[in-house]
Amino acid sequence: MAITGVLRPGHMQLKVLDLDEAVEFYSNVVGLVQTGRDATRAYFKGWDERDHHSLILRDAGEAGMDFYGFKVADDATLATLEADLKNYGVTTERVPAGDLLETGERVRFQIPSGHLIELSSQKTDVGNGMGYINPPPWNEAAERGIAPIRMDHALLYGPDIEKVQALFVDVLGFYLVEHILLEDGKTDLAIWLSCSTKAHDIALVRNEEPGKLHHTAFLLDSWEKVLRAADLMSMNRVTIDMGPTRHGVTRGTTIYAFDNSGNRFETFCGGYQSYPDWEPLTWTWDEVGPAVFYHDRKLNPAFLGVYT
């Protein structure tokens, strides 16, 4: 698969209740690398990410997500996708370069689920602190806190997810990897979409309220690191929602927890590699429990019902 359009998730802007408190949490407990700060926002990346940031925290009076952005191949791709979105009937706006630190122009638009999505092609390469010539395999940042490799994906809640799927597939070049069907056997409860060979780069669950965030996910490189994350969460009195456990969907191993503003985050490992010519995997309603939590084989109502 030649990845020539949308490359990967680029950034998410989260709303937090106390920016200083959130900076402390994401720096020392989650173990992200802080790369900048402006009047109302702080910028972070995973230890092995090269772009200036992937997570932005904004001081706000509520928790939740402002927008979720994707990195595209280049400026020409950004212009082409902007034109394709407009031809599809989507209203777009250009956010000027410099609105986010070390970031070029962004194309922003609202999807049918009520979420704001962005595309951008330019972000300063700050590296991973190990250089590009004869680098070591890791550095001290890989050992601080939970120490995610990268911001990996997001799960969003909102209505009209079939329209979201059509937009992402028909215009942005994503493909459906897995889905869970409702009791009627036809309507999707949830969809997992990829623009790469990952099991998912974005997922959506059908929900009456638009524009909601279920979680943002951070990638770890082994099951042992997931268990270490559980230890660190308990040592730091972090509220754990679910796990450690495994998903049926994606086969990933996982823990869900909450930051000190109430935003849910996931520490995620594993999952299979996917390809766009594969038939999507389908989970039926009678197996929705193991689809979500393979070990428990049942749904936790609070896991589905709590979001920001």
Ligand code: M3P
Contents of the next structure:
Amino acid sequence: MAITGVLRPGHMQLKVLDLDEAVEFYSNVVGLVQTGRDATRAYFKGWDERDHHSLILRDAGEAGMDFYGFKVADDATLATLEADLKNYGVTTERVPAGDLLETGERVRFQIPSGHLIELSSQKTDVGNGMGYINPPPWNEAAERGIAPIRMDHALLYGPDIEKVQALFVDVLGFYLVEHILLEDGKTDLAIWLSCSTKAHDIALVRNEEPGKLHHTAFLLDSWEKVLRAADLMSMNRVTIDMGPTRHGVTRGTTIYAFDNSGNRFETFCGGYQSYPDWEPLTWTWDEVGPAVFYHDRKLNPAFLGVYT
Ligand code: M3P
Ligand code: FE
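Go ahead and give the structure of the form predicted in complex with this ligand, now that the form predicted on its own is out.
Shown next: the complete complex, the earlier chain at its head.
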């Protein structure tokens, strides 16, 4: 098995203003599949995800993120990474199995940017509805609403992103794929980190205020589906922040829009696949516009300034 350690983003718990409204939005407009509900939360997955859930919506009376979790290979890996984090000086806590539906114990810790990150190794495989023997390529869940394949990545806003990078690289086995430099030519404004061959599994933008969410991204498999997503957003009167367009960073095609709580989400079609031995790509301050929006070549004011 070549992929070891941290495998992929596992879950994001998002705070919403009104759970019923959010459930309706993420089911019918975003087109995620609802897989569960508990006292305060609703659970969703993309149509081609197999684990019980990736997005959890919590009735919180406000917007933002509670935590972002990664799936690790197995229980032994979870215990090893927990010990490695402690040796690195990170305080960790075990959240009991079953706290999230169909999910085993989670190791939770705070990173220097103020966000809560989790690792877990067990989540019930509920399948993608197409079975494991002679499966069809897609089913009706792949066409309802925007219908992303999976939750893809998150972009977090907070301070001390170089410390976050060190922790993810030195302890969790991630690598830097791309970064944008500030005017001084030395300090990073933003970093894109991968634990896989994806161009990013997590990204961070430097920001004074800790613990903030810029966006959660959902994967589509073609530029045409990005266009279809934009059509559906307009048909459903969804507020689009930017797009459809392309990122210079990651070369991904993209739309940013807001859910009814004001949380930004991205419908993203990945640009290229990356490898841990590749030299990271650098974007300089004078090219920050095209780094983020390749066609407009400038940032829109809401894009950097609005987060939850
Ligand atoms: C992405 C992406 C920023 C750039 C964001 C890029 C906030 O969201 O998926 O590559 O500068
Ligand atoms: Fe993104």
